[in-house]
Amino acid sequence: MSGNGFTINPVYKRVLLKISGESFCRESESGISMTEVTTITHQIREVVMAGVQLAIVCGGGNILRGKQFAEISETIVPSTAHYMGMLATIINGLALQDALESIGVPTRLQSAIRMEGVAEPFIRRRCLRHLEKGRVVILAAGTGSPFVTTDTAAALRAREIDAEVVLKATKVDGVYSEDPMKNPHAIRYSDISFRNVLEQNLQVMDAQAMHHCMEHKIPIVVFNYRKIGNIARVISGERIGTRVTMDGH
């Protein structure tokens, strides 16, 4: 039972949650809100006690992009740029390592690039072991290599650790047909094939990621976390937000 009240019967045993580095700032501001990280945190926690194996992959648009700052600078190359924006995805998982931490969940932060003195290096069978532990694995530094989105990574280590689905969590309540935000009579699916998504050019997740996913049939929901209690929700099996799959069923 969560705290809302909800009983969460899990319909999935490991998860890869993709939280982008907005979660973790107010609208339409940067840096880091320990308010907003916490929305999130008591969400986790109610999952992980319902005996869920949970790896995250965090976003760094909170602080820098790297993509965008190559494409405004002058001076720095876009591979430094990419790094940057790595180092970024560190300081948001240190962040949310102790916001968890703060509420009794045992976590792991795990970095693709190498900085014994904050986080472990990622090491698949040590993070497959925290996992069964019951630790809350949080692998930040993308992949490590530049110019590969953070989406990326999420579906490269969903394959790496046997997810069972990729649970993208944003601001908006699923998929549409357009921005909702400027058109407001977009369409909303429940369910789409991940084929569909790339032909009709959906900003669900880079197409990269979405062909990862596709080729080894990792299902992605991608869902309002900021409505409290919807992350036990999707892994409960609610249909809420939307779902990719090979079928769009």
Ligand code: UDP
Contents of the next structure:
Amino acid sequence: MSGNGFTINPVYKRVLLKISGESFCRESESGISMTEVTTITHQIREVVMAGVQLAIVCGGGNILRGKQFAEISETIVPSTAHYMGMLATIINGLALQDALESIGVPTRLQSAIRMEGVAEPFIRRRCLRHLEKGRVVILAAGTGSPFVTTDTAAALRAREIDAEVVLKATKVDGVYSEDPMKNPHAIRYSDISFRNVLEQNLQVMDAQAMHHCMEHKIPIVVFNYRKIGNIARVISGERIGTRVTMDGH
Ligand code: UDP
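Since the one above is the form predicted alone, can you give the form predicted together with ligand UDP too?
Below: every chain and molecule of the assembly, starting with the one above.
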């Protein structure tokens, strides 16, 4: 049962949840607000209690994005800036870990960059073992390589751990024909194909991540995590947000 009196009947056994850095801070701010983090942790707890295996890839854009930082800095070389972005995701991962554990959710933080003092290294088989034991695995430091984003990391990890779906938690209700903040008449798609997303250049995940999910037929659901109970609804197969699939139905 979810906090809203809604019964959770998971249609997925193993899920990859992508949380962007913006979910860690207040609107138009940067850094970390634990109040914002709490919006998501209680929702995570209810789906884990319903037996769903959950791996989370967290972003770092609330602290630093490599591409932007390299552009404004004359002295930082681009690869260094991207490594700084990856380290930002570790900071978010640590915050998320303590926030989840404070409400009784067992977690493991795994990093794609070796950092034994603060996180386990990402080891696929160990990750799967944690998931099977009901621990939430927070996957930080993206892919461990510069010049890509945590969207790509989410797509790659989903394939690697055999997740049935990538859930992309956002602040909007799904994928729109145009930016709904700029055009109030923009249409929200409830289902759309990978091909249409790529052809129309719609903002779902970056193109590399989209291509990877398409190639390996991993559906993506884009939804608004700020509506409490939405993670449980998506996991129960309710048609909220936008589903991106091979056939778009
Ligand atoms: N990053 C990287 N390699 C990866 C994942 C991330 O170099 O595999 C860097 C990149 O500079 C990126 C930053 O880490 O801008 C933070 O991640 P991202 O921008 O994806 O965070 P989000 O937009 O989800 O908050």
